[in-house]
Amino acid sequence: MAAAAFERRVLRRAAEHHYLRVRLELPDGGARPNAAQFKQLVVTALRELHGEVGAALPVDVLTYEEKTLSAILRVISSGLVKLWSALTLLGFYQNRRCAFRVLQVKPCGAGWLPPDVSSGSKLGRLPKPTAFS
């Protein structure tokens, strides 16, 4: 039996931001959150686990697809672990069971951001985050 291949990649410069591709799972169906509600759910998850300090963490929803409940989030690299843990431990949305699945994490959003978002510099030009009230 052949040994599993392992490839180690080391970044020479730490990335300023990390990007997470996530999916919200709502097993019992029901109402699906719109973009503003999705952003609020992310902030709620951070607040529940890390308090007001967590809620103040700058997280941007770069893309959100309501049909599949999938999104690409951008977070400052120092907040990656806080965001990931908060999403993983969130269990309810509007008193219904839910789960966030972190599908992929990258230090650069190129490759899965739409062309109008990722064109430009090596790391990609990112849109200004949508303001939610």
The other form holds:
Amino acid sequence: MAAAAFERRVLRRAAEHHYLRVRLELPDGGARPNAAQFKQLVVTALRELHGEVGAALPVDVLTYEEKTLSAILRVISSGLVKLWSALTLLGFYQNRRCAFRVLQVKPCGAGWLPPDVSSGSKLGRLPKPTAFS
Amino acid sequence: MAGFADLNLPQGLDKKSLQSLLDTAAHLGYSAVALNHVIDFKEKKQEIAKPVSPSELFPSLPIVQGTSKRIKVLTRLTLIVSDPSHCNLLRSTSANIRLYDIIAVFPKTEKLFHIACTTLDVDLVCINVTEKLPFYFRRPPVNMAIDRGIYFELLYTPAIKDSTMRRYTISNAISLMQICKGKNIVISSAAERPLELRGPYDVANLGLLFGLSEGEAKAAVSTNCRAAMLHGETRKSACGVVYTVKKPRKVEEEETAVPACKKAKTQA
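Counterpart to the form predicted alone, namely the form predicted in complex with its partner chain:
Everything in the complex follows now, all chains and molecules, and the chain you saw is the first one.
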């Protein structure tokens, strides 16, 4: 069983997208963003650091869990550094301190996403963002 | 591989918030942090106190995530110098200064930056990230500092707090990179709250934004910090530090030192 838990994937060329597993840390109490506000927060962070070009970066929130404030983001590979640095330098949510913890970054979404979403990317179709985007 | 380190946690906090900072740093994967004691010579009568010993302050240190070791806590002294006379203190063999693990200077003028890079016995030179640079970096002192094994420190917490400071942080960092070409850079936090700390890989990614290459950015939070720590350690000894590590002996390797075919021949 343990052997079957691993799957080897070979990428023949640079991956089109990168996937980030992130968690938003907020001080206890106070408003928690819903999926739409979360996406808004990501775009705000991008606009703050990289301006309109950053805000125009194709970023999708694939899953978002309001209870744990964790999300899976997908971004085109050329914009990974921009997105990551924007998340790092985000310090406030609604005038209260917050921090994005980037838990994992990888060039393939398999393993995190439900099979229908991740297998979609294997066929060359783009997986449909499940949460608001 | 050298572990990740954050060489700047302010010491002036109360014990409880310092403990939560340490817990967060360990959780994020930093294997060493330095408690920073800042002395500004502008204010009169600044005595250099003895460093607080971390073992007294924290009886049990948190365990670094992903390892089984406890986080290492060092002491660091930062001198803010705005006049050449302040440097005399560093030249004199003051007993209390020797007790700190790392010594950093924050030069306010170009002349002092030159002195700090070329003559002072320090480990880190802090780069101002909260305002526009009062001077331009010049190549000779920076090259000299790189040769002497002195590292330049950039802070990222001001960039999280305020968008104006973020602009200065990035612009000052880029102008430094033009001169030092990404060598001898250390990126550290100066975070006062756990929510201002960022993980080591996030900080390395931030280094890309400052104009470092991927390898240099990762070195800025790992190997360069270790080198600065060792540079500080050499100050306490005559000329250098050597570590010996006991290596587990491989038994089977010795047995097969003589190839099997030769063994058979000698036996026969």
